[in-house]
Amino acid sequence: MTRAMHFDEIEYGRRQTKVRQAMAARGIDLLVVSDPCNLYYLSGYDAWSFYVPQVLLLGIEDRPVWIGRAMDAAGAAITTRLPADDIRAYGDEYVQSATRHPVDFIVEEIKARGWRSARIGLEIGNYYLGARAYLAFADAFASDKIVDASLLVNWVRSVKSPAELDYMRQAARIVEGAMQAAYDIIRPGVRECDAAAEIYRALIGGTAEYGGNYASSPPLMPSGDQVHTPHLSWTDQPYRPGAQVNLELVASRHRYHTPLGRSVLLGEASPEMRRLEAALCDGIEAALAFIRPGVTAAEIDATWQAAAGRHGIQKAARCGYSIGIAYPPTFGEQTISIRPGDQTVMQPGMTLHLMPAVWLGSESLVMTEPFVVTDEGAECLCRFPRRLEVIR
């Protein structure tokens, strides 16, 4: 019982080899992968099952081993190429129990497979390895045998293969369609929730050639009195004449996420809004023209800040971050940040979200561009008009 894999065995082999090389450089014998993004990256496992502990055991030489809830073992067989002996499941007596924990089962499996004395890398800092799970590992193994390997796989993932980039470009086509759907429906009198429904339809329906998956973030689309702060979403209230809507949308294609941000104004733009628009557009254009292999994330930030600064605009928060595979609650890879001090050197195949949106208290504007670093510079993943959309 299998389904078409999104990547071939050669690609998975390359990924595992790169991760093993990073493990060896850190002196790690066994990596316990708990971030669902990294399980997917290394094996293809894909299910809404990350609310309970699930891991992939990756040794320096041994075959990967999936361990998860018994009812999800069939999903592992469907979405991966792992043989049956390397799909191990714990029973429901371990699930949300006060007397036992799935890590107890995982620890016994680790020991049974000969890793009792291994130096073990744990993704301690990710969202999915809870404190109780960590304490169970710490209780089972000596402290000098546990290594914090939180972002080891994430950094390997930061450079995408051509096949991965194809999916991100497809996600770009989907998010463009969703943004256009937002432009088409947002009008005075339309309820915000009805606009959100149309956006969701476009994000999941995708294009005639391919559809979308659920994304790691809902559409963020505050308006009216809420528009000058990020990370808020829709209400069931109708849009009012003169309202502004800041749209932060993200599409997912086979778990690869491409975001896009724009602002809509249901009325006339003030001189201050036009100043913000010019600052963001000039900053984005300058940053994209500057990006090439060898420059650092901090230098990209400085380039954007300099161009926007000529309009009197500065941004205190970071101006972007690495993107790719994602599951809730974030679509960032938690590695590269476009901000002062980040000395990460750009390499071909890196994908980032240039996100110089600004919230100034009384004025705000969202204008973003996802891009991939190429051999010559930067390729915008989206092809969507870069302007404040004014709807009268």
Second form
Protein chains: 2
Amino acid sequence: MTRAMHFDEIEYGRRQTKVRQAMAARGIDLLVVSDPCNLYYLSGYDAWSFYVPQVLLLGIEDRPVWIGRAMDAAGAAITTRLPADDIRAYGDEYVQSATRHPVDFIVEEIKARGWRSARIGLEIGNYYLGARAYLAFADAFASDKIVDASLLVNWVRSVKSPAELDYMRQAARIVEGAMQAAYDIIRPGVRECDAAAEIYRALIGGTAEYGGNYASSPPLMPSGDQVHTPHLSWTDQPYRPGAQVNLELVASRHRYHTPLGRSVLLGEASPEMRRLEAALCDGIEAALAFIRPGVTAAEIDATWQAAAGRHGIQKAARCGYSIGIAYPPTFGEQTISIRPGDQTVMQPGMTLHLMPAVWLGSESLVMTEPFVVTDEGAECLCRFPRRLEVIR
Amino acid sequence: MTRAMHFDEIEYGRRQTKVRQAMAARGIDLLVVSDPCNLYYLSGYDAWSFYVPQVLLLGIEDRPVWIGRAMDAAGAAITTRLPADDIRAYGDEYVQSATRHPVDFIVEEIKARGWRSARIGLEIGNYYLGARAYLAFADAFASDKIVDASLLVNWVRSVKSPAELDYMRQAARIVEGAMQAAYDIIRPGVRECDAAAEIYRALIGGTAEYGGNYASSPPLMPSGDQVHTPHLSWTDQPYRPGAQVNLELVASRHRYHTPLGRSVLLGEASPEMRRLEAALCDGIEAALAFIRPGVTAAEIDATWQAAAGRHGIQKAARCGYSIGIAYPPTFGEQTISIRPGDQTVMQPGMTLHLMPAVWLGSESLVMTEPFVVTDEGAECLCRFPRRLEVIR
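Next, give the form predicted together with a further copy of the same chain, keeping in mind that what was shown is the form predicted on its own.
Below is the entire complex, every chain and molecule, led by the chain shown above.
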């Protein structure tokens, strides 16, 4: 059986060590990793199977153990280096059953492996630890033995290794190609769904050297009556002359996600739109020039706000967040937010999405830059013209 | 502002009435709907925003209230018929914050609307009611006031209206086109990612009459070393002569999902593969001929097992499940399973995915049929040749 690993053993060892250090600092003996991003990060396990409960048990000094559904055990053998003994599977009778829950199986496994009275960290605030699964854990272990380990692994993930940055840069090449595909297809008379189809093709086909994979999120590309809302989908309608399209695309390369946002206008830009464009460009430029190791996320936000504010533009929502490994439903890492009050200090290897798009009710503009913090400053992951694209 | 509704007001009213009847039978005064499928079903709300907490409050006799993130309120106004007063939004300071949780806002809204001592139904076992959100509800209300309302709406959804069936049939047309696109592109030397790109293009571009939308799940199409595992993704590698590809595709039309599974072989079929093919075809045929209102899911399973068993084939996992509205991470409705012990009685309008694919370790074959239960029997949603496709 061929192993499909994306990183070498040294890298996985380093990741596990860092997570164990964070566990030790919190007095956690056993971390029950249920967030699929964190399973992938720590073991390489990568499959569309997170709709059923699956965990990696990471003891403070034991070999990690994967537990999932029987039909996914072969996938675990292919995508991880875990020995067969450390891949444990529950039968299909546990799946979506009214009488059994996979966590019952997981709990038995935890107890059988000697962790009966361990202090157990659960990813309570992460995706995919559902309320029912939590209640099954809470039922099985004393409440003073359960520790909230939400985002513990996510914070370790926030600083990327050179190998991880390589994948982020490959995803950047793919998302640039997809944005260009969008520019090439979006014209009056073309159906929105046909533009979406071409964008998907570019995101998945990737480049001649490497392909893309499914991303955590679909292309967001509202237009027409929906253009000033951020999260609605495309329609069957053809683009109309003069229409605006706000494109938020994201490419995935070995689960590393690089997003890119731009707005396209099928007609003349109003003075108001040009003002928005100038505000966003100046804000992005000022923020990127300011970023370096040692500054905080809140200071980046303030720098953006000051530059955009000179054009009379403010943004109520956060204007960026950390990015990296993702599965649905989001490519945000849920750790760092570029907004007032976030005192996270920038470190080399952090990757964020500077995302100062604005929706002002009657006007909106999307213009974003994913970047990595380097030893000296910020490096944009994408190289794509930073302007409101006007197509006539 | 244009409203983008997919059903008329009468249909939404009927759905709400059915859910209120189920609430009354359980003594539930207020249902907190957090599953995005159920928000869509009951209100029409449809956006890629379920990565933050959002709910529909459905009181036993009150107008429904949508609560979500501020930037999504405009999307709620477009995709639902809720009056502005019944669309309530929390600010971005609640999003992924260490000090606030959106459920705090939701709880205040529930109390302010007079439901302080109501019996509250929570979708504890559904996706997207995370452990942290649950704990915030549990903290705010007396434990004897919280009722487990998991899958309550899902069960109402299990019988489709004619309008819903129309969308399932449209999705069937789209997924047939995508399967044909797969047959057309998969050849030795073509990269798996390029085949995936064409499949996506067909799923999203749809037909000349209507487009597709993002589905709950990516195309699953393992090949090469991964072919005998169900949930791994495509790779960058070219297909090799003789390779097998197991295609599990799913199309979405206005969130209604119709899946279709087939296997492709780039070379000669072994006698063993032909035996598998005969077993699956006979099993499907026998099951479809057996299905009619009044029979149970378990009886369908037994019928399939008996027919396939005559070829020496058995399947440990369930061989089907109900389908309909979906968002990631799955297009299964989580209610009916075609397997031993499931005593659900078939009713006209139920839609299921007969999915007797088998993974036997060294051999596997995918062959599936989505169907609707009619007054007289079962109608296949797709019309696509039911055979192991051999491409030379």
